[in-house]
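Presented below, as structure tokens, is a lone chain in the form predicted on its own.
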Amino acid sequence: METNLYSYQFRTESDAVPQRSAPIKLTKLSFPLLRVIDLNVSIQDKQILKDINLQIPEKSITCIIGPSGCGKTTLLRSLNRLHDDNADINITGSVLVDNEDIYGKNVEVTHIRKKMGLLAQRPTVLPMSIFENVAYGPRIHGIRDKRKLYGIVKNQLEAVGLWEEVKDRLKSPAIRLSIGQQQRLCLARGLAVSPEIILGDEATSALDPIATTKIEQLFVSLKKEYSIVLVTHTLRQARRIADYVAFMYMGELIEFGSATEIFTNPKHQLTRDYIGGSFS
């Protein structure tokens, strides 16, 4: 199975304008889970994406980066609707999820999300004890069998290296832990209602170094069961643990590509740019 992504084109090497070229083909081992086409987002007369075109690749690690400013937490969001609360937001375009538009009509919002786990830059836990944390959304879902909970909750904890520091207090607030434990929490959260797509918003910027590699080498272990999409300011980053790379400028797509070809051989100035030093 081939599928369709965007490049784009300067007319010069210093034009930071990028033009929509021919598609270029993914191979089939990129089955894209997630499609983005023709979006288009605005905050009142204000224009933050541009036709955005993008697939990402299923069961690897897909990162998006670019200059602060640039749409990434726009485009994020975006995947999980999390602009439906500003009223300021005009969104155009679709984000396809196995094949449903999550902006189409009768969409209910509740069943997309449940796809799609979300980590942001801080850690939110909810003011309830560690356990409660994780099961919350199953109880949401409808589990209340206490064995069936108890079981998720291990499991999930366990998927995140935070078992065997928590199992002993399980019911103490999950207030009490760590930022970087806190952060763990909340993916063990997000896995507790079997997404199929992590998102992650600059999930390691608060945290510390040890912190920030444990989460890395988390999200490097899921991604034989998730698809996952990470904004992230710091290259090093990518460099780490990117299968794919999307750069953004400006509110656009400017290229998207393995991360080998990103950082070693990108097709466009600006991104040479970028990863040089050249702008941050």
Given for the second form:
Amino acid sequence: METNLYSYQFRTESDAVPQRSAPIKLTKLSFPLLRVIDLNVSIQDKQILKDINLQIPEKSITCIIGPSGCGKTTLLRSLNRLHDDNADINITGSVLVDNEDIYGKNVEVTHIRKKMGLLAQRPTVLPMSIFENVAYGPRIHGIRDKRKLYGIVKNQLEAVGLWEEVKDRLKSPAIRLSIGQQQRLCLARGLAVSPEIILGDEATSALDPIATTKIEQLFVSLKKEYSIVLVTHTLRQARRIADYVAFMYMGELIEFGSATEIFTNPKHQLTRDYIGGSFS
Amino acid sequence: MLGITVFGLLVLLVISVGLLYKSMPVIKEQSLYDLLFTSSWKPSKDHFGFLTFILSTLRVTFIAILIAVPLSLLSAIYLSEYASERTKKMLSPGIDLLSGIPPVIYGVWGTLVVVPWISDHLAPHFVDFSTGYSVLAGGIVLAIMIIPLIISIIIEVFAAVPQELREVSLSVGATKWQTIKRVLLLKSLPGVLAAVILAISRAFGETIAVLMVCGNFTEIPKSVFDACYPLPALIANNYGEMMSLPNYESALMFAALLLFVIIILFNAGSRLILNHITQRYQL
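Other form of same protein, the form predicted in complex with the partner chain, not the form predicted on its own:
Everything in the complex follows now, all chains and molecules, and the chain you saw is the first one.
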């Protein structure tokens, strides 16, 4: 393992050519929105994540890749404190969002979660109408005004390209949508509480290729406004849309860098093997 | 397997036909309207009006459900969503145990604790006099008996709600309580209703514990502090002596038939409502 892994800092696209010892220029991207510091997660005394240090740059797509069971999903869920309810899970270290440690004392979890829209592996629509699914978050946060809610729902459904398809049946149960539409609806629901970050946990793995393409295009267009972190199992997807890539193996963050860097010239042997398809 | 199932259903058919056959004499003697909607109960004069018993059954059950449902729902929410694994392990056997206690013990407890409490402490605030043997006593004892049943079913129902659904709600910044109120309860509405239906069916038929605390007085209760006389208690109390009077046996069989029909109608009706809700909201 290389010793400088944990102190890795960001490079812009122009720095893509690896210069190991060259001093790293500070750019806008060096001030990340989300920082993971010394994160250790263990489930029933089995360590799942080991000393993860990671900085997620804003307004770009970061893909977390790695073989099954390497801790990608655990890491993603730690960012949202979704492990809170599981008493078996022990977490140390910190995750800073907007310079606030979400694992700090007295931190109120709901406003942390509001900052992050989560897109699960399989689309999970709430047992309500299409409209109510998107309006759910805003309602939770106290918006009662019907016209305001309608405005939010319309905007978000437009943002995910679903408005034209569903505008005539907003009141019908969301479960009747196709699975691809459901996933876009879930994305709209996440966006409706105006988060800063979108977390996706293999968000396209249950979708057909056409629906996958739509979601991927959405991510690319959404990165203008949001920071996107995706766990993905398909390298091709990471190649298609990632700006930055984090490679994980056996609970450790092996390498992090811009997508070009990781895919064309990975520094670590493990990364090279994984990218090259030696294991998956 | 099919044979066994069909046999079970046949038994149901045989029971209903048998009850109908046995209660024919009293139905022929008096009109059905007379039997169902009058309340004078004079076996010696060969007149049987069942209104008192029907109303008593409905009222005791209603009070039991009124008490039991909120309590069980909150307990189930606590046990399934809030309690730690240790607490769950400690409390769950207790609930199972409660549902295993013989009804007669609940009846004794009702007589020794609930009845005196109503007559000495509660009733004086509302009415001039009450013996304590009352609709309310029956309702309370019945509630205590069906609570464990409702809790254990609702816990199962909650466990069947996918964790992802809760996470969806949490991840937009909802609190746990908001998630429970708006997602968990909505999603488990059909299951919760099914639990309540089962509990009501059970409550309709509960005999001995209710019989011991409700006074068994053949007059329509005017308040919850008055004595009442539910259908199962009527049958159980009088079954031994029924031969002495003409048509008495037939009348008691009619009471059994009534109970049978009420429960079947109730189950069928609630099944329909349940289906409607499930369809309507695609739960």
